[in-house]
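Listed next as structure tokens is one chain, alone, in the form predicted alone.
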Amino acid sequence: MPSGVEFARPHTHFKCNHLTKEISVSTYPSLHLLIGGEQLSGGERKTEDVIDPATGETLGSVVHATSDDLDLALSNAAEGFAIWRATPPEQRSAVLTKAAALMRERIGVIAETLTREQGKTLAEAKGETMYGAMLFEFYAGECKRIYGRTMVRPAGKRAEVRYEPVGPVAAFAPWNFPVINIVRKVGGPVAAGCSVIVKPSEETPASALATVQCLLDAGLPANVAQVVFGVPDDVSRHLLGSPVIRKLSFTGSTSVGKHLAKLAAEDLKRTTMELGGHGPVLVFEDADIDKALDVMAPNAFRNAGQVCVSPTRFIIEEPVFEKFRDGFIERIKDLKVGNGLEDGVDMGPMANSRGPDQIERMVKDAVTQGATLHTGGERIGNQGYFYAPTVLSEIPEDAEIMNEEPFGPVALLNRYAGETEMIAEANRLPYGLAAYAWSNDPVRQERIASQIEAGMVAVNSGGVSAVDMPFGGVKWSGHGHEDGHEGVMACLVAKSVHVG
């Protein structure tokens, strides 16, 4: 470490339960893949382990597709189109709205089993369900919002424009919000009348099947949505190369967008793309502090950090630094870290084994080169993936962690001169998703709404989605939106018809 380098205290009494108490839980869903309305599994075809984040216990084995498996997914998505576009807009909307009857019928299964494959708060889980339940209401209105327009032309003549769906959708969802990402995968084409081949990840496939075999038993045509599993490499490639395939949705890394990108490229496929995050936090003097610290700070720990829209680098004015800095360490050095499924537990553990070696590796190299860690820092307990909610300050702009985004139990807590400095730091980065920003002047608000570059701002907010409200970002966050209108018209391209 640098000579000379100050390092406060870490706080070293996060409470952690995950050891200490025994959780009674109902069996963990059989697994399979879903096409044609059937469910395949066994045969020749690998598996792979599904492993408890908590536990890390395995729940079960998820099955990977064969070619040939994906090949008559593709097969039945060609079908399926071909049937449910020529269904009316009452019927599909309809069926979205029983499958979101559905969602919240089935909300205490759904959230257990999220929980238990994906690692966060029972309570995060049952209103990420409910979430997805919105959402395809929303969407089941959206079905009859699909307008075209008729344009003023002589007698004898006309002319119109018409919105038709793009054709079968190949999407590919994370392991993060496993039951909202198949939602937003699959309620927009469904809702714009296209067919959908979606893989989830393989780390929770089982809430992202139960999602949706809730349309299915709502009475969408088996051949219309359909699940499979598989190395993700080898499923993208198999299904965007296939022509049947008209459209790619994908939300992850910016480096897999890419690379998916490139792919779809080939034959032309249109692209929605929700990609990585590095979301700033400005905090003028003139804000109300501790309302913005109430907010922000449990918000940056929530799901342990693995949220695309995660706030992570507080930009932070000089005169209130410190009264912010205190008032956030003082605010999250008691969350109760723990099993998922136990009661008051605040914040579980992180997904997979990936997620506490990546964050020690990004704060050893923060501190080395000169942070300051006033808590957290390290992993707890002998089991699971769990490491303790983190605060760094005075982090150098050249550390890894202030450039790539972290994705997990982190905040970075930095000190800027003014307004200037701060808009330039919240755009220093390719990234632009989320931003928020705390302050009480109206003129600053409106100014700093339009000089963020991305894709959604929230102003004296913690919240920048909703099921009305596009989703999506700009900059290498990607491009495209789900949710709100824009989510169906992502699966409609425009038709000009000319009567002469």
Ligand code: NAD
The other form holds:
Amino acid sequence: MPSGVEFARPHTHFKCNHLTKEISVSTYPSLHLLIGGEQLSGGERKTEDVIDPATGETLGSVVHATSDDLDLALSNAAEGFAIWRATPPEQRSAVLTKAAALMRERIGVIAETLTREQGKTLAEAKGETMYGAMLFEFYAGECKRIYGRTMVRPAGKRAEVRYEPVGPVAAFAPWNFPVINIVRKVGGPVAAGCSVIVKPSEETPASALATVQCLLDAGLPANVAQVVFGVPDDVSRHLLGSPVIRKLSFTGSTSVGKHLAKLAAEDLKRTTMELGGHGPVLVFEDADIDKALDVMAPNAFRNAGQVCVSPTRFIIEEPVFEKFRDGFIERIKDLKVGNGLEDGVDMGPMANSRGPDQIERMVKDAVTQGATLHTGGERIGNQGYFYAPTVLSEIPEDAEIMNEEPFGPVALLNRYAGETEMIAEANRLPYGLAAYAWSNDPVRQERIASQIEAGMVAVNSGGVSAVDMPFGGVKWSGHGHEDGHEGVMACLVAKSVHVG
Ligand code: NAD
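If the structure you just shared is the form predicted alone, then what does the corresponding form predicted together with the ligand look like?
Next comes the full complex, and the chain you just saw is listed first.
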């Protein structure tokens, strides 16, 4: 056990270690494809186990789509697009509003399913489901605010700009936020009048199916939103190889994003790419250090650090380095790690076996190169994918962890001489997703907001995401947006119409 970190041993049969009573859990749902509203499974279709990351037990079997299934989904998507693009915005809005209400009604079951297949705490899973409902509601309003423009022309002539849905979308969502990512992937296209085929992660299929089912139960025509699973590269090549698909939307690693962008380019399909990050956090001498610590220390371990906007590289001004480092360690020493279903747990397991393997390798490499390990730095328990909350400091710039997204429960604390060096460090990497800064100097706040190369900047705050604000990155973190007005605009194309 790592010093100072309380670990609630994960139990195989969902026992609460401190109450020694069964945690009541609903049955893990049966899994299927969702094509044209039909729940397809069985036959010659291959399956793949879904693993509970807290126990290592098999929860169920995800069904792989055959080539025929994918073709059926494509023809449905073409028909669904013809119907949905002609559906008035008020009706599209009503469906999204109802879907949000259903998500709120079903929050208990959806959140529990999410925790079981992904690992995050139940409180985080409920928060994620609630954010999903809020985003559907926001899109419900936004789809009634798709405006065009009319130009001034001589009498008898007309020139106008119209925005039309781009067409059927192929969307690929990862496992770290299996509800929000599905709402983002499906909500924007549905609001804009597109159809969408989404391939969620095979590791978190039930949360995705439950989210799309809310839309179908709210009255969405069954061929407008469909769900398929399979070998990711086979599914993406099949869907992106079809002329039916007019847009690719992907969230995941930069390397897979580059690969998919090339496939999309072969047919000049539009793209929205939400890729990796390596969140810098600039902490200046003039900041409210206690507040920065209270907000950012727990934030670094949300969802066991498997967050694309996770605060990762703490870039601390020299005079406050020791104070920040010691306060950081103090605040995380009592974090309770365990099965996310248990009461009082602050951090669950990592979502899959790749997580602890990657973090272990990166932490070892950093320590070998001279970094100081303050806490954590090891796996915990002998079942599931638990890794202790880890704090490193004085990490050499060449260490892998200073250059590649760790995507795990580790915070990197380094000292810098002043603002110029701190901004240079923040911008050093090719990533540009989220950045954070803590300073009470309003002029500096403005300088930071304008000079940091990132799609999202939070000043004196730990939050970079809101349903009415665009979410997306620059550089290797991708392009295009989800959420906000921009999330709907990303699924529309402009048409210029000249009359007379
Ligand atoms: P990965 O890139 O292999 O997979 C990420 C997601 O993309 C998964 O859901 C996977 O099913 C899907 N995917 C992979 N190959 C695909 C393909 N050819 N076509 C379509 N979809 C494909 O990464 P991983 O092993 O799951 O995680 C590795 C790293 O990816 C993480 O350490 C992290 O850096 C990054 N990641 C980022 C996000 C994010 O929110 N930006 C999410 C998940 C993973």
